[in-house]
Amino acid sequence: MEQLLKSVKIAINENIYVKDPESSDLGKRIIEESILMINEVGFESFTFKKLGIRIKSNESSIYRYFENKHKLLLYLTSWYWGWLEYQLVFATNGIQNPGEKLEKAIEIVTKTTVEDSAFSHINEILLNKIVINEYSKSYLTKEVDKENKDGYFVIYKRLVNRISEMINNFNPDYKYPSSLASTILEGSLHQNFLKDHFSSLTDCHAKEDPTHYFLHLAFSSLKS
């Protein structure tokens, strides 16, 4: 899979951002400087002014990439989930049995994340840490139903498909894969962050992760 994955490129929507930061050395930078820059001082405290600082480029530069710090958010995200879709089909393609194709694709998108050598410039652990803390920021706001109908979310939503249709294949009377699929995703990030942040809020510690509640969660419904 990794010799693969090094031939791949995690196409996202051209709309998100000026000049696609894969085309160039600067655009690299901007993507691989900016992720350890809002992983470490969060992205409220995130600027181009100071990322431009950090890279000793004129912030204007950063402006020929992208629009704003909110669409590189979006830049950011769309290639973490572009990148876990890739894991997924993947681990899965040549799974037939439908059993142990959605336990599989569960475990690849709650496991914890392991840095990728197929992409030097993305640091893969730390990008799933900003996923974590601050995806809801990129559509928790107003203009979201007008990115939604420009494709900004397409990637995620293509995920949340793939795993609805291996629900909808292990179960076809199953009234709510759609709804089931999208808890698995959205719900890994919460529980992660509850395991970081409000720990005697969730059961998911460093013996009992993630993945094994949302394996158990899927198929006790699945099954029920």
The other form holds:
Number of protein chains: 2
Amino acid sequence: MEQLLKSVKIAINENIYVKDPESSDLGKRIIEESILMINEVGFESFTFKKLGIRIKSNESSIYRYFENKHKLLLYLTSWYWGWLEYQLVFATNGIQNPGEKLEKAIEIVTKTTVEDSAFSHINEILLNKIVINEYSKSYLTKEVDKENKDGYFVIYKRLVNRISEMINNFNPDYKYPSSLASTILEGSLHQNFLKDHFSSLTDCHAKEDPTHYFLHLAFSSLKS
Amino acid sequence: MEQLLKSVKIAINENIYVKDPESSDLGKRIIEESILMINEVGFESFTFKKLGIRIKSNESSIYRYFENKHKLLLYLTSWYWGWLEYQLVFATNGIQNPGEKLEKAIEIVTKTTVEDSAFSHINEILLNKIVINEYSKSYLTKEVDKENKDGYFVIYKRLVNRISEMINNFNPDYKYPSSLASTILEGSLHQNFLKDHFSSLTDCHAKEDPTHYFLHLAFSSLKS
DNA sequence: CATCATATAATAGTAATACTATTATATTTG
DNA sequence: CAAATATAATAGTATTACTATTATATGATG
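Please move on to the form predicted together with another copy of the chain, as the form predicted alone is already shown.
Next comes the full complex, this chain leading.
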């Protein structure tokens, strides 16, 4: 898998960036260091000026890659979902049995992220933390409908739909496949957040807990 | 219920505000108009300066009630959760049967908000929209642990715990009562958001759909 | 190897934001 | 009526989120 992934590039909607960050060394440094910095200071305090100082480049040079930090967040989270989608498709591809397939899918999307050496400038573990802490902010905006129309959320939507289809294949009579799929994806981020900051509001404390919880939730819904 | 509620005040942690907005006419106008304005322009574009102009008062006067707009958001959302908690307790109080009680609770917290005439300066329908669109932003911050320690989220936590206890009363063997409770509350906000902006990611399209979805989700989990 | 294009860096500037501080003017209360 | 308190007006600051311009470095092509 590692070898194969090395030649794979996660395709991001071209309108999200001004210039493809994968196309230059500076671009890759922007991605690499922004992931570290957003984790350190949070998205609100993160600015292009500070990032410029950190990567020993200039604020205005970063603007040649991304219009603003919102677009950079969209880029980072799209990349994450694309990466997760790749893992999902790869891991479930050969499975014929719909129950097994769905089980594997839920495992993939709810498990704790491990680093992937295929993309050297991207720290997937920290990127997962960014998604947990900041993803909602990318769509809870007044511009969401326009940006959705412009295709900024296609990868996420495709991922939800893939899970929704697997749910449907397992039980075609179940009435809420899309809601269950979106609940699993969003809920997994939420339970992970609660684990770290509001532990009394969750029963997920160990690594595998969110996976067990969502497996139980999904399969009991689909079997009844 | 209406008559009784008229003498009820939703108690908000005193550290959230500088001066109690319920204590003056200006304070109530700040609450009333900020709800309208955040709905209109979104939390990001909302500023105390603009609110001051709108209520024909001064920016600096608003600062005498709230340190910043983040605190105002905490106030508004705490009020909402307090109001919902009151409805929950009131509606489920007399119910002895744990299944019925939980069913009622899920109905209350997932149903579409209707206006409550008891609090004339607060539009609960719009406040519910603010909670859907902005609540996450109030805790997805670098200050969350400190603010949690300071008790800024107590009402929300109490609400989740109430539901969690009802789940536990219905099925003491179920392993994830807190996770299920937080999934229902957060998930309900999320499904409502998807309904309005990403309809392909949800099966909740009509008014009662989130309730039906979460009732099915909860009870099939708890019966298996 | 010269030149031409492009990428990057440096500098400066702007409007808006998120405040703080000070003073003036109402309004309430004791 | 005086004193305290609430509100309003004004001004000021550091930071943010950009845009614009110019300078410099690198690299590709003829």
